[in-house]
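Below you'll find only one chain, the form predicted on its own, shown as structure tokens.
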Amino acid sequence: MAVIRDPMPAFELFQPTSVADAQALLDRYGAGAWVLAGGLDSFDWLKDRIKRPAALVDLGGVAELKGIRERDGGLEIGAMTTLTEVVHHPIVRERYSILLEAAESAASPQIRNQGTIGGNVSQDTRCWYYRAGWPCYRAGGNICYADTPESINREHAILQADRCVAVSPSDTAPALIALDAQMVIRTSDGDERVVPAQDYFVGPAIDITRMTVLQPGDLLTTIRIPATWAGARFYFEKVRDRQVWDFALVSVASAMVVKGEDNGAIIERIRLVVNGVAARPLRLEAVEALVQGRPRNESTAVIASNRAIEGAQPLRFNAYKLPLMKNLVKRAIRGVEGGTWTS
């Protein structure tokens, strides 16, 4: 099925100036409403005429959704805060540099100036079959076109696939999960729901039509980062085909607290997250449990990397993700020779 690149379909445009007004619009239009953050993912859908919302709710004028504030020793980031603002904020740089690196790895400077952190974590998958309008499982059909003998599936999942093998495209998601962030959601009835970042993203086994827990009428308003991992040893690395304007083939984010120095230091606690290998950013809890209490050295890194890929089922064109993921996990555990972690 060819992508039709005609003018956008007709819709009503609303530009609320408060969360309450935005919520009222989302409640009024329900599944027919489309939330517009930075617009970078949204305009692709609209110009290709794959999504045809009745109403577009532009959050650009909602000031309360913007900015970075200190809260309870940690940070509170408005969902409409741009990635550039995240990158340049002094407290993010000082205490949570892993988020800086993740945000800075997204696309290009021009896109980071427009793209928001809320949009980055809430965007839909980039699977080309799905984005081109093919009637796959995720789009309500009864087949995964990326998981057939003739498929082009180089960028798809090797872990936890359930009918759909598309992956999450978010660069900031693994860093936020590593930092134990919380996502604050305003529901359609006006209540506030706080969801751990790890649980904000859903796989096809839970709901094959969505990438996040957001339901029609829900609005992500804030991301809270606790002080728990402030100043820890951080590691972030994103492997992609091009150094700019490209999505991760595989990425890794880790936050670690160690006792001692150099490679003999003992890992006291760790959070380790990978992306680009499953339908959602994947926290490697089994690996975390395995390495806790062990020395941060090459032996521990090898053990961790082998555990990380257990259960992986590569497709025809993405078996390269197995050694790539193993190497990224090793580097996140022991660091890179000649390089340094951030903290």
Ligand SMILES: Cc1cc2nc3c(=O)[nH]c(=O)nc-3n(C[C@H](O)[C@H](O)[C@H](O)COP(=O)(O)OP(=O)(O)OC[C@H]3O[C@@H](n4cnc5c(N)ncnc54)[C@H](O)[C@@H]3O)c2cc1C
Given for the second form:
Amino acid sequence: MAVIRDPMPAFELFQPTSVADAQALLDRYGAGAWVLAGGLDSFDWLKDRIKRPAALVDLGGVAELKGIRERDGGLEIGAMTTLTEVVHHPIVRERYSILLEAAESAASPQIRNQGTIGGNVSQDTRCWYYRAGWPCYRAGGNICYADTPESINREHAILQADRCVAVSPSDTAPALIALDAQMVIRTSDGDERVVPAQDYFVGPAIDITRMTVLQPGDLLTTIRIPATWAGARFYFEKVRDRQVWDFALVSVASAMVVKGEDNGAIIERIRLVVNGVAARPLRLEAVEALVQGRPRNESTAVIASNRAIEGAQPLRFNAYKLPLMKNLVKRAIRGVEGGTWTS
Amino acid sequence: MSLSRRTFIKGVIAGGAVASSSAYLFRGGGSLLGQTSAPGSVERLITLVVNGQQRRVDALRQETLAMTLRYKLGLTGTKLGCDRAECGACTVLIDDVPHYACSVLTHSVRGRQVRTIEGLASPTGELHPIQRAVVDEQGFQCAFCLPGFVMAATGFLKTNPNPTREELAHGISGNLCRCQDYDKILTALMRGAEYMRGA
Ligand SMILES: Cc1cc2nc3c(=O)[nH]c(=O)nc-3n(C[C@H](O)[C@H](O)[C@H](O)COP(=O)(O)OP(=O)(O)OC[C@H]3O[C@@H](n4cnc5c(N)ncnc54)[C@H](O)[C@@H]3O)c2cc1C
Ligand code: FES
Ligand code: FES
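The form predicted together with the named molecule is what I need now, so please give it after the form predicted on its own.
Let us now look at the entire complex, which starts with that chain.
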């Protein structure tokens, strides 16, 4: 598709300074309203004329949604905090370095300077059939263009596909799930709803047209990170084609607490999450249960990696994601040192 | 004729913007069911601070900063490559932080300091240390990507004035060069960092 470089089609623009005013505007415009954070997911939709909202509600002036505060021994991150601010925060660096690594691996420096963490977890999928405006399931139609014998689907799902085979693009999402983060939502009627990060993201079986539990008029206001995994042993790795701009082919995020040293170390508790393989980031609870209480070594890693891909169904061009995911799970369990990459 | 075609066109564009702006003054938020000032509604005639100067412009609500800079303020040093946040050619500083001007609404930068490549040299025309370094090292080929790289490096060096080559490469990794001249560009910008520390 040719890239359109003309100005975007006209829309109304509002720059409210409070959550309440923002929600009043969302309410007034209903289905025609669009929430604007950093805009780095939004502008593509608007420039390509695939989505044509009547009014943009820009959250850039809402001070209460910005910044990082300490809370109950953990952190509270405003949805409008930029990815760069997350990366540079001293407590994130000291206690939750997995979030730093994940945020730093997203997009490019300029995008991280503007893209917000709330936008990062709320962004839409990058399936190009869908982004190009093809009337697929996700767009309200009744076909998946990425899952036909002719489809180019190297980047698509290997797990939990249900009609739609798109994957979640968010790099911060798996790290937030590994940290047991809580997403604080202000619903359109003004109530506060707190959802575990794991349940914030939804797959096509629950709602094929949405990536998250957010309903029209809802705003994500803050992300709370509990003390639970502060200073744990973290592992994050994102495999992508280019080191800048590109979304994850597969990524893994884990938080682990071990008892004992080196070879004798026993996995006491663990969170293990992968992304780039399904429509939502997947917490691998069965694998977590399997490795809990086992030594942190190669044989545990092998058991974990085999269990991790159970039920996977590759498409024509993405079977490589199976060994990739297995190897990343192994690295998350036993570290990079001393382990070999297997195909 | 002493007036170049380019300057002439720029003048016409700027004049047009001023002449037509009054027509929009009374229209702000007009489609809001008769309510002219919903909380957060915006006026089209706004003041920007670009390269230290206050500039009045009539900006469409959907206008990007790159468009305003290039086509309304005549600041064509800011380039448009992809218009999709994928190349870095349009990089400018907003409050000293590098942003893609193709992916920022002009209305979002009201009251903030915008700096473009035209605003780097001193008012007397003395080049910025990074610009001097680029001249000394001949760091670019066609140089379409130059303004973006120089602005990205200027912003990055404010947070890390003494980077390793690797750190600087990471800092300017949001910029592409179609001529693939990365090694020389990096050498020039490392030299620029050195000149800045000496300045
Ligand atoms: C070229 C390019 C490459 C990229 N590469 C990566 C990558 O590798 N990894 C990665 O993780 N991301 C990547 N991104 C995505 C980028 O990081 C996200 O687009 C960005 O973080 C989204 O944040 P934003 O603030 O710009 O969101 P916006 O575009 O403003 O918003 C995104 C969506 O979320 C909604 N939204 C935003 N905030 C809220 C809120 N508080 N409440 C309710 N809804 C909200 C918006 O309505 C919109 O639908 C890339 C983007 C581009 C353009
Ligand atoms: S023109 Fe803005 S990033 Fe390419
Ligand atoms: S020098 Fe030609 S694009 Fe960089």
